[in-house]
Structures are given as structure tokens and as C-alpha cells.
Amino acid sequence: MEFTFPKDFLWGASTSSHQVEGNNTNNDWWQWEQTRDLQSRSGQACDHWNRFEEDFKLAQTFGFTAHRLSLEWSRIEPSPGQFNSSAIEHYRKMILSLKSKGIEPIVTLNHFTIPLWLVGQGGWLSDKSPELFAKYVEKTTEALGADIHYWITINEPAVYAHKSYIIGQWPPGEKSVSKAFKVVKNLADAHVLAYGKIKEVYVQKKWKRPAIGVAQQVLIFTPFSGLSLWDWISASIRDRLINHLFVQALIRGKAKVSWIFSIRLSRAKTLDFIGLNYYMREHVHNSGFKPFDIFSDKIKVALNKSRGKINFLGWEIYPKGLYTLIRIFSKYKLPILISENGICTDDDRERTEFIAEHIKSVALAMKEGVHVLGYLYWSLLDNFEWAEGFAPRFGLIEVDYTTQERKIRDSAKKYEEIIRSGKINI
């Protein structure tokens, strides 16, 4: 059966500032890279800061109608309350470059990194961090909002809390469940304040009403043993914590962080759409039920060969999971954007298959009536993949990090065929 996508369906890809721009020297990740024994440092990355026009021209040739990019807070506000007009103007040029090519900019305000001056104040643990974020958002919206309809405030809050405050793999390298919950609460407060600021600016400027969301990492959690009660419990709790906690807080407006895994806020619904970042299925195992292991990576298990293909990082490829999660998130009665979905592999044929199979899952959910705004592949370019360095290759465009030469992969051409036809067999 053939499915035809709506004419206004958003097709494109995603990037984030620190992973592609290069030389973001004033944020926590750059500092972390210089003081840790990592596989590699971001350095020049893809030099997208200087090569964005070239990269966006390639995106245009693929037939893209949307592109998700992030703004680097540390460039825009290099010191507290001091805003860099040249950095803001540079981002304006990037946004206008996209629009001139018929590509809708989808702008993320925070994609993991924070300015060093905020690190000195405690980062996202600081009670002042939500208000400081809101001030940055207000200034940015006033400067750039005339050309932006779609905003994403926070990228993957649960991932950030997990990596930075539970397993200590990312800056600041903490290992504290209580601090992780406080960070998530502050991120939720930051979103609420930012949502209000963006709306206020648009009303004051008499601009067309914007759409504001978050990008939520979502996974399929499967009990490793169907006979183990602890595996079932652990999988259910991880699903609640990682997939739903943050979104439910913003939709339902609940009270404070508690051990029944809820966040309460003073305001009601503050989402216009939900961004889903989907990559994999995770098999969950917890022997003897150790409560705090629920929050760590200790209960994840290696995949058996029979459990499906894996990518370069060992993540299981499970396209049906995207359909399942879209259906589950449709209960929130908000439009859904597939804000990230991608594979790191050295075999581009796997990337071609990955894209087609996941788009089929999107189409199936839409056929059943779910409102999906668009599909954004991760990533437009090979890039710096945080603690994993440059080895994982996600890009539709291959990057030679020595020469910065770009090369279009065949998977991008196959993706283009789907985009231009607007159809797929399901």
C-alpha cells in the first residue's frame, strides 16, 4: 500500500552547534575536552560556522523543506548579561540562508552546552539557571524571531541529566541521582519561562504565533527476560523516567520532583508540539532488583545476535519502535515532530535501509490519524559525537576532517527520492 505525505510535511535533517561549528571555546564541553582523556576533541569540528552556506546548498539539492540547527548560548552571551551582536548577526545570516533556499529553520536554544560563566555559578544546578536561560532566550527571540516559526527550547533533558549527573560521562562529571532530579526540575522551569518569553515577544512584535516544543529522547525498553519481574519493573520505570517524565510535567503542570517520579510546575501546558529523538531499542536487565541501578547503565545488557542489527555504537536498530512511540505520544494530543532519527555506520547501504524503514513507521502512524509535522534525519553532516568523538558517522554528507571536504552519500540521494515523490510503500 502506498502512503502519500501531506504537501506541508517537513523533510530535512538536524545538527547542533558544538558538534558542527568548531571552535566553541567558551562552553563547558570545550573545557571538558581539554581536561579529560577523550578519544578526540571537537576542535574545528566540521567548520560549519564558516561553511554553512555550502552545507545548506547541499541540503537544498536534497529537496529539504526544513533544517534543525541549534544556537550556541556561549557565543551569543559570552559573559553574564553581555550579548555578542556579531554572533547574533551570524546566526541571522544562517537562518536567512535557509529561508532563501525554501528551507524552514527549526531552532534549538540549548543543545547540551552551557557558557563557562554559568558553569561558575553551578550550571543547571543553580536555582538561578532558569531565569538566566530565559533572559538569553528573550534577547535571542527579539533579535531573530521574525524569521523563525518553530522553536525547540531544550534538547534531551533526560539524556543530559543521565550523562552529566548520574554516570558522569559528560561535564560536570557528577554521579548523584538527587542532583540529576534537581537539574531536570531546573530544565523544566527553564522551558516554562522560555515558553512565556518567546510568546510575549511575538505578541509585542505582532509576529505570527510561533510553535514551541522540546526534543525528547525516546527509546523502546524491553525486559531482557520475560519471566523476570525485576526486568519488567525496571523497564517500566526507565520508560517513565526517560520517555515521559519531562513531557508530562510540561503538559500537566504538576508540583515538585518526588520519588514517585513526577515534576510539579506552577503553570499548565507549555508545549505546542513534541519533538521525538529516536534511535534504538534497549534491553533491560536488573538481577535482584537494585533500585539505584534503574538510573544507571548497569542494567543495560549486550544484545544477542538474534535480537536485531546494531549500529557502530552497538545500539539496536528497531524501526517498528518509532511507530510504537508515535502512537504512544499521540495520547498527549499535540503534533509530533521526528526531530532526530539516524544511524552511525560505515556501510551506507545500512543508512539507506534505516531511513526508508523508519519513514515507513512514520507513514503508518500518520495513516492511522496521528499528526506528524515532519521527519528530520540525524545528521546532515558527520560530526563530533560528544564522548565518542569523530568515529561514529551519522551524516548524509561525509566529512573529511583533515581537509573539510564534503561528499554526498548515496543514502542522501535515496532520501531525496522519497522526499521528491512524497510517497512510500507501507
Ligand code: IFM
Given for the second form:
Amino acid sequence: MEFTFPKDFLWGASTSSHQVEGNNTNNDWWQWEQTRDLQSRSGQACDHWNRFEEDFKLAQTFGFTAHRLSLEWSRIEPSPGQFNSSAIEHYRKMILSLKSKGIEPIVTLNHFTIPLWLVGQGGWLSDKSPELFAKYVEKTTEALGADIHYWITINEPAVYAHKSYIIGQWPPGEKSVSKAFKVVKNLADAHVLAYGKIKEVYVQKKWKRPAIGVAQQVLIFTPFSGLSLWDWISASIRDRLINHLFVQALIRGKAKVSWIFSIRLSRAKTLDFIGLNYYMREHVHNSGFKPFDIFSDKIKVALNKSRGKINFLGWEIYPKGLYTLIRIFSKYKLPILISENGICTDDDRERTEFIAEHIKSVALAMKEGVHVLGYLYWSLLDNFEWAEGFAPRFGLIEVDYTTQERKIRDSAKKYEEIIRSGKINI
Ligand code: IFM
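Compare with the form predicted alone: the form predicted together with this ligand:
Next comes the full complex, this chain leading.
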């Protein structure tokens, strides 16, 4: 059976500032990278800061109607309360470049990196961080909002808290569950304040109402052994903590947000859509009844006979999971945006298949009545994959990091065919 996507469905891809722009010297990641070997540093990345026009022209040839990019807080506000007009103008050029090509910009305000001056104040652990974020958001909205309809405040809060504050793999390299919870709470408060500020600015300026969301990484968590109660409990806690906690806090406001874990916020309903970043299924195995392992990576099953294909980083590819998660998230009664979905692989045929299979899952959920705004592949370009450096290749466009030459991958052409036809067989 064929499914036809609505005419206004948003088709495109995503990027983030630090992963593509290059020379983001004023943030926590840059500082962190200086202790690593040269190949593992972001350096000039894809030099997208200087080459965005060329990259957006390629995106236009794929028939994209949307593109998700992030603004680099450390460029816009290089020191507390001081806003850099040339950085803001640069982002304006990027946004206008997209619009002139018929591509809707979807703008993320924070994609993992924070300015060095905020690091000095304790980063997201600081009680002041939500307000400091809101100030940056207010200035940025005033300056750029006229040309932006879709905003994403924070990218993957649970992933950030996990990598930066539980397993210590990302800056600031902390290993503390209680700090991680504090960070998530501050990120939620930051979202709430930012949501209010953006709405306020649009009302004052008499601009058309914006749509504001978060990008939440979601996974399918499966108990490794269906017979182990502890595997079930661990999978279910991970599901609540990683997939739902943040979104529920923003939707339900004061309500208790999950069954043992909760975040309490003072205001209700601060989301207009939910962004889902979906990549994989995780098998959960907790043999030793170790409650704290639930927060770590220790209970992920490294090798599992029942698992399907894996990507370059060993993540299990499970397209049906996207359908399942869209259906589950539809219970929040908000439009859903697939804000990221992608594969890193050295075999581009796998990417072609990955995209088609996941778009089928989206189509299936839409056929059953779920409101999905769009599908954004991660990523437009090969890019800097954080702790993993440049080895994983996620891009629709291949980047030669020595010459900065771009090459369109065949998968991009196949994705373009789906976009142009506006249909898929399900
Ligand atoms: O590269 C990341 C991105 O920054 C956030 N979502 C997942 C991607 C792939 O790991």
C-alpha cells in the first residue's frame, strides 16, 4: 500500500554548530578537546561556518523543505551579557540563505556546548544557568526571530546529563548521579524560561506565533532476558528516565512526572511539539541487582545473539522502533517532529535502506492518524561525532576533511527520490 505525505511535510536534515562549523574556540568542548590527540579535536570540522552557502545549495538540490541547525551560544554571547553582533549577523545570513532556497530553518538554541564563561560559573549545575540561558535566548529571539518559526530549545537533555555527568565521557567529565539530576532539572527550568521569553518577544513584536519544542533522544529499551524481572525493571526505568522524564515535566508542569523519579516545575504546558531523535534499540541486562548500574552504560548488552544489523558504532538498527515510539509519544497529544534519525556507516547502501525503512515507520504512524510534522535525517554532512571524533560517517554528503571537498552520496539521491515523489510503500 502506498502512503502519500502531506504537501507541507518538512523534509530535510540536521546539523549542530560545534559538529560542523569549525573553530568554535570559546566553548567547553574546544577546551576539553585540547587534552586529546589531534585527530580527535574538532578543529575546522567541515568549515561549514564559511561554506554554508555551498552546503545549503546541495540541500536544495535534494528537494529539502527544512533544515535543522543550531546556534552556538559561545559565539553569540562570548562573555556574560555581551552579545556579538557579527556572529548574530552571520546566523541571520545562514537563516536567510535557507529561506531564499525554500528551506524552513529549524533552529536549536543549545546543542550540548556551553560558553567557557558559563563553565567558570559551574555550567548547567549552577542555579543561575536557566536564567543565563533565558537571557541569551531573549536576545537571540529579538535579533533573529522575525525569520524563524520553529525553535528547539535544548538538544537531548538526558544524553547530555548521562555523558557529561554520569559516565564522564564528555565535559566536564563528572561521575555523579545526583549532579546529573540537578543538571536535568536546570535544563528543564531553562527550557521553561526560554519558552516564555520566546513567546513574549513574538507577542511584543507582533510576529506570527512560533512553535517551540525540545529534541529528545529516544530509544527502544528491551529486556535482554524476558525471564529476568530485574532486566524488565531496568529496561522500564531506563525508558522512563531517558525517553519520558523531560518531556513529561514540560507537559505536565507541576504534576509528578514519573513513577519514582520526578521533576517539578512551576508552569504547565511549555511545549508546542516534540522532537524525537531516534537511532537504535538497546538490550538491557542487569544481572547483579545493582540499582546504580541503571544509570550507567554497564547494563547495555554488548553482544546479543538476537540483535539485528548494527551501525559503525555498534548501535542496533531497528526501524520498527521509530513507529513504536511515535505511537507512544502521540499520547502527549502534540505534533511530533523527527528531529534526527541517522546511521553512521562506511557502506552507503546501508544508509539508503536505513532511510527508506525509517520513513516507512513514520508513514505507518501517520496513516494511523499521528500528526508528524517532518523527517530530518542526521546528518546533512559527515561531521565531528563528539568523543568518537571524525571516524563515524553519518552524512548524506561525504566530507574530505583535508581538502573540505564535498561529495554527494548515492543515499542522498535516493532520499531525494522519496521527497520528490512524496510517497512511500508501506
Ligand atoms: O551526533 C549526534 C548529535 O549531536 C546528537 N544526536 C545523536 C547524533 C549521533 O550520535
